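This document starts with one chain, in the form predicted alone, laid out as C-alpha cells.
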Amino acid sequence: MGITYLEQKKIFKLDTPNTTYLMEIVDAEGFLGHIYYGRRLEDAEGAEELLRTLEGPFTPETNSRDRSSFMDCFPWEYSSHGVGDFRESSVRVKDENGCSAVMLTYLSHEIYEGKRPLEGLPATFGKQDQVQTLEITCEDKCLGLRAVLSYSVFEDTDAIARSVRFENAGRQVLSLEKAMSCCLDMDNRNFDAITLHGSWARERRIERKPIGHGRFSVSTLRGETSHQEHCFLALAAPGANQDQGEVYGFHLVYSGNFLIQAEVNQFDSVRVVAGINPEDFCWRLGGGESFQTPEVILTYSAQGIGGMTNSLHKLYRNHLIRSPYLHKKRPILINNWEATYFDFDEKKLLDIAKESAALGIEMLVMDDGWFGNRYDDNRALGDWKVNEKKLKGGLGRLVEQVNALGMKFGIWFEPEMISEESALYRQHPDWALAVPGRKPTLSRNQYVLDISRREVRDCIMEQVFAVLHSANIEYVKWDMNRPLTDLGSAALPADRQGELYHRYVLGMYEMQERLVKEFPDLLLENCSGGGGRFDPGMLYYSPQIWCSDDTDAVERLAIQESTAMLYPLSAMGAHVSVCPNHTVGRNTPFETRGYVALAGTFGYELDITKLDEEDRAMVPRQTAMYHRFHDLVREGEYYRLSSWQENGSFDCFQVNGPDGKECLVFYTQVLNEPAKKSRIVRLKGLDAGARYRIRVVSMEGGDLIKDTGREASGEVLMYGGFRLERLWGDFRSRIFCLERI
C-alpha cells in the first residue's frame, strides 16, 4: 500500500496490494488526467504516454485553436461541464448569472496517513497504519469553487475509496446541480456491464450485457437504493468469469437516489461516473459553505468476479461495519411476522417463546402491530407507544417473561413513516412530505415523514428511545416500506427544495447514528420492505440487513448469490419459514430451508407451535449446526462454484475458514434430471499439498457431522474436482465439511 507523488513528472501513484492507479497534472493550466488503473506496476516509467498528449489535438498550450477537441477526448480525472467536453460531466454549477459552465484544474494536494470521516455520511475507515489518503484540491477561479478529490487506499484489500468535497471560496451564491463522487476514463475493451436488478421479493438478480456506444446506466429516484436497481456497476472484460479476467467494480456508499453510468464515446473510450442522481437535486452553496458527496468504492480484479468479491468482502468487514457484533455470534432469533402478522397478544408471543426456548432459539422478535392502534397496516405509524390492549401489563412485563425463559427480546420499528390515521398526523400534518395544493400519493396507505427537519427526527427518536429504555430490548429491526414521492418540505424555502432528497438521507443517517450511540450494544438490522435498502451505507450502522421478504429457499439461492457477490455472508438476514411459502407457495424440505438460511445470519420466521413433529425435531439440530459453523461462515472466505441462476439446475458455493483447517461446501439441487451422472465442481483456496477428510452435515439422528469415508488431496479437489452425487427429488440440499488432515 502506498501513495507517492513523482514531482518531476507530476504523477500521482496509488498502490494497493495488487493494483496501481495513476494520474498526471498536464498543461500549464493544471489539467488532471487519468493514466492507468489495473494490475500493480512496480515501475510506472513510460506510463504517461497513455494520456496521448503527444498526438493531436495536443494540449491547449500547444494547440489552443483546437481546445474543444482536446477537452472532448482527454481522459479527465474529474470531468467538467459546458466548456467543450460533451461526455457525461461530473459536476454542474449554476452561478448568479444563470450560467452553468465549470472547469476544475489542479491547485494543490496533500498526502497523509489515515482517513478523515465524511461529515454526516457513512464511509470507510482505518487506522493510520492501515490506510493512506490523497486529497487533490482543484478550483474554478471564475466561480470561486474548489473541489477536494479524495482517494484512500487500504493495506489489506484492493479497493480505493473516492469522494469529493465542494467548497465555495467566492462571494456569489452557487447552485450545485450535479455533484458526482467519481469519474473514471479509460479505453473500452468491449466491456460487459454487470448489474443487479429486481423487484420486491426478487431483489438483486445478476444481469450481464455488452455495453456499446452511448450511455448505459443504473439509477433510482425512489429515495432509497431500491429493489429495482442496485447502487453497483461492474465492467468486465470479454470472457471474464469467477476466476479470471479483468473486472472493474463501482459501489456507492449511499442510501438514496443514485446514478452510476458508463458511456462509450466516438473514440472508443469509456467513462464511468457514480454519485447522487442529479435529477431533482440542487444544493445551494453560499460563500464559505461546503458540500460533501458520498463515497464510492472502486476495485480492480485481474482474477475475475471472484477477485472483486474478495476485495469488497474484506473492505466491508475490516473498514465499514462498526457494530460490536461484527466478529460475534449473532443470536438465533424467531420473528413472529409470518407466524401471526397483526393478530397476536402477549399469550401468543409467550407460547412462541416457550416453544422456541426449548428448541435452542435464543431471541424473540416482536414485529409490526405492537403499538398505538395498529391492528392492520392502515394506521398508527408515528404513534410509538405500546398497545396495552394487546400486551397486557405492558412491554416491560412481556420482556421480563421472555428473558426468564433464557431468551433475548427484539422489536420492530418503522421510524421514517406516518399514517394518516395517527395521533401524530392529526397534530402535525405538515410533517409529512407533500407538495402544496397536490393530494399526496399513498403507498401501503402511509406517508413519508419529513426527517430532513430536526423537530421531526427529535420527536420520533424520543419515542423510540422511550420504548427501548422501558425494557431489556437487545435487537431492533428498522424498516422502511415505501419509496419517496411528493417531494416537498414545509420547512425549506423554494430555492432549497432541490436539497430535500439528500437532506432526507442525511436525516435518516443521523437518526441511526443517534440510535447506535445511545444503545452501543444493540443489534440493529436494517430492512426496507425486504431488501430495498441493502447498500454499503446501511452497513455502517447495522452489521446485517434483511435480505428479502421472500424467504422461499429456492428463491433465496438467487437473491443470496447476487448479494454475496458484493457483501459478506454475515450481512445477509436469512430465516427458515413455513411451507407452502407465504410468497410463492412452494414446498421445500425443512432441511433444505435450514441449509440455505445458514448462509446468512440464521433465524426463523414461522409459528413454531404449529410445526409438525418431524420438522420440530429438526430445529435443535439446525441450531446446533448454526453454533458449530457460524464462526466459519461469518469470518470465512467466500467462493462461488456454480450458479443456479446460470445453469438452471443446481447451486454451489464454498466458504473457507480463516485458519484454513476447515471449509464448507453448500450444495442445493434445485431440479433433478434423469439419466445424468454426478456433478463435478472444482473447489478453491485449499492447500494443494494437504489432504482433506470429507464429511457431511446431517439432520438425522446421531452425530451432527458424519464421515463419508472419502478423502482427497487439495490439488485433486481444486484441479480435478469434487464429486456431488445427485440427490433424490427436487429442492434437496447438502452441506459438506472438509477438514484438513
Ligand code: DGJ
The other form holds:
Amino acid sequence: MGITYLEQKKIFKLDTPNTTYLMEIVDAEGFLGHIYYGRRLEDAEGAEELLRTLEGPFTPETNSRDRSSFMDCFPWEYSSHGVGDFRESSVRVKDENGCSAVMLTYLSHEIYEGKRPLEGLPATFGKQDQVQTLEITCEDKCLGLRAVLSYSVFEDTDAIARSVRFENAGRQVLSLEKAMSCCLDMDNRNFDAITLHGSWARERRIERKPIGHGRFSVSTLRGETSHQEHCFLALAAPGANQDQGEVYGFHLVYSGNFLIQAEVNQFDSVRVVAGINPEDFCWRLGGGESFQTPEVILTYSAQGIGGMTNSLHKLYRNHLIRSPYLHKKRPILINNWEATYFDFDEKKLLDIAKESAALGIEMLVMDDGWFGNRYDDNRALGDWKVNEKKLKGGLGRLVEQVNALGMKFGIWFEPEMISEESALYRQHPDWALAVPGRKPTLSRNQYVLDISRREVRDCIMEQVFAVLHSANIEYVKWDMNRPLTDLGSAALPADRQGELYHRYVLGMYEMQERLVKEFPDLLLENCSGGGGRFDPGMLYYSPQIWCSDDTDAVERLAIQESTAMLYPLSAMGAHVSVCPNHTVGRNTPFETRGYVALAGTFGYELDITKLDEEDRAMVPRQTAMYHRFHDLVREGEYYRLSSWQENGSFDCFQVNGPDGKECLVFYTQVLNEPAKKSRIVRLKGLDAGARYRIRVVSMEGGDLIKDTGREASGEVLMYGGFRLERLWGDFRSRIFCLERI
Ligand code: DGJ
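Form predicted alone already given; the form predicted together with the named molecule follows:
The complete assembly is shown below, putting the previous chain first.
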C-alpha cells in the first residue's frame, strides 16, 4: 500500500496490493491528468508518455492556439464544463450572472495516514496503518471555487475510495448543478458494461453488453437506490470471465439518485463519471460553505469478475460495516410477514414463537401491522404506538413472553413514511413531500415524510426510541416501501428545493446514525419493499439488508448470485418460506429452500404452526446446519463456479473457510435434463498440495455431515474438477463440505 508524490515528474502514484493509479500535473496552468489505472507497477518510468501531451494539439503552454482541442482530448482527472471539453463534465456550476463554466486546476496536495470521515455520509474507514489518503486541492480562480479530490488506498484490498469536497472560497453564491464523485478517463479497450437491472421481487439481474461510441449509463431518479438499477458499473475486457481478464468496478456508497456513465469519444477513449444524479439536483453554495459528494469505490482486477468480488467483499467487511454483529452469529429469526401479513394478534405471534423455540429458532420478528390502526396498508404510518387491540397486554408483555421462551424479539418500522389516514398527517399535513397546489402521488397508499426537516426526524425518532426503550427489543427491520415523488419541501426556500433529494438521503442517514448510537447492540436490517435500497451506503448502518420480497429458492439463486458479486454473503437477508411460493407459486423442496437461505443470513418467514410433519422435522436439522456453518459462511471467501442464469440448468458456488480447513460447495440443479452426464466444476482457492475428504450435508437422519467415501487432491479439484452427480428432479440441491486432511 502507499501513496507517493514523485516531485520531479509531478506524478502521484497510488498503490494497492495489486494495482497502481497514476496522475500527473502538467502545464504551467496545473492541469491534472489521468495517466494510468491497472495492474500494479513497481517502476512507473515512462508512464507519463501515456498522457499523449507530446502529440498535437500539445498543451496550451506550447500551443495556445488550439486550447479547445486540447481541452477536448486530454485525459482529465476531474473534467471541467463549458470551456472546451465537450465530453461528460464532472461538475457544473452556475455563477451569480447565470453563466455556467468551471475549470479546476491543481493548487496543493496533502498525503496522510488514515482516512477522515465524510460529513453526514456513510464512507469506508480504516486505522492509520490500514489506509492512506491523498487530498488534491484544485481551484477555479474565477469562481472562487475549490474542489478537494480525495483518494484513499487500503493495505488489504484492491480498492480506491474517491470523493470530492467543494468549498466556496469566494463571496458570490454558486449553484452547484452537478457534483460527481469521480471521473476516470482511459483508452477504450472495447469494454463490455456489466450492470444490474431489475424490478420489485426481481432485483439485480446481471446484464452484460459491449459499449460503443456515445454514452451508456445506469441511473435512478426514484430517491432511493432502486429495484430497477443498481449503483454499480463494471467495465470488463471482452472475454473477461470469473477468473481472468481485466475488470474495472465502480460502486457508489450512496442511497439516493445516482448516475454512473461511460462515454466513448471520437478518439476511442472512455470516460466514466459516477455520483449523485445531476438531474433535479442543485445545491446553493454560499461564500464559506462546502458540499461533500458521496464516495465511490473503484476496483481494478486482472483476475476477472471474481477478483473484483473479492476486493469488494474485503473492503465492505473490513472497512465499511460497523455493526457489532459484523463478525457475530446472527440469531436465526422467524418473521411473521408471509405467515400472517396484517392479520395477527398476541396469541398468533406466541403460537409461532412457541413452535419456533421448540425447533431451534432464536428470534421472533414482528413485521408490519402492530401499530396504530394498521389493519391493512392504507393507514397508520407515522403513528408508532402499539395497537393494544391486537397486542392485548402491550408490547412489554409480548416481549417478556417471547423472551421467556428463550427467544429474542425484533420489530418492524417504516420511519420515512406517512399515511393520509394517520393522526400524524391530520396534525401535520405539510410534513409530507408535496409541490404547492398539486396533490401528491400516492404509492402503496402512502406519502413520503419530509425528513430533510429536523423537527420531522425528531418526532419520528422520539416515537421509535420510545417503543424500543419500552421492551427488550434486540432487532429492528427498517423498511421503505415507495419511491420519492412530488419533490417539494414546505420548509425550504425556492432556491433550495433542488437540494431536497439529497437532503432527504442525508436526513435518512442521520436518523439511522441516531438509532445505532442510541442502541449500539441492536441488530439492524435495512429493507425497501424487498431489496430496493440494497447499497453500500446502507451497509454502513446495518450489517444485513433484506435482499428481495421474492423468497422463492430458484428466484433467489439469481438474486443472491448478483448480490454476492458485490456484497459479502453475511449482508444478504435470506429466509425459508412456504410453497407454493407467495410470489411465483413455485414448489421447491424444503431442503433446497434451507440450503439457499444458508448462503445469506438464514431465517424463516412462514407460519411454522402450519408446517407439515416432514418439513417441521427438518427445521431442527436446518438450524443445526446454520449453527455448524454460520462462521464459515459469514467469514469465508466466496467464489462463483457456475451460474444457472448463464447455463440455464444449475447453480454452483463455493465458500472457503478463513482457516482453510473446510470449504462448502453449494450446488442446485434447477432443471434436470435427460441423457446427460454428471457435471464437473473446477473448485477455487484450495490448497493445491493438500487432500480433501468429500462429505455432504444431509437433511436425513444420522449425522448432519456424512462421509461420501471420496477423497481428492486440491490439484485435482481445482485443475481437473469436482464431479457433481445429477439429482433426480428439478430444484434439487446439495451442499458438499470438503475437509482438508
Ligand atoms: C416490504 C418488505 O420487504 C416486506 O418484507 C414486509 O416487511 C412488508 N414491506 C411490510 O409492509
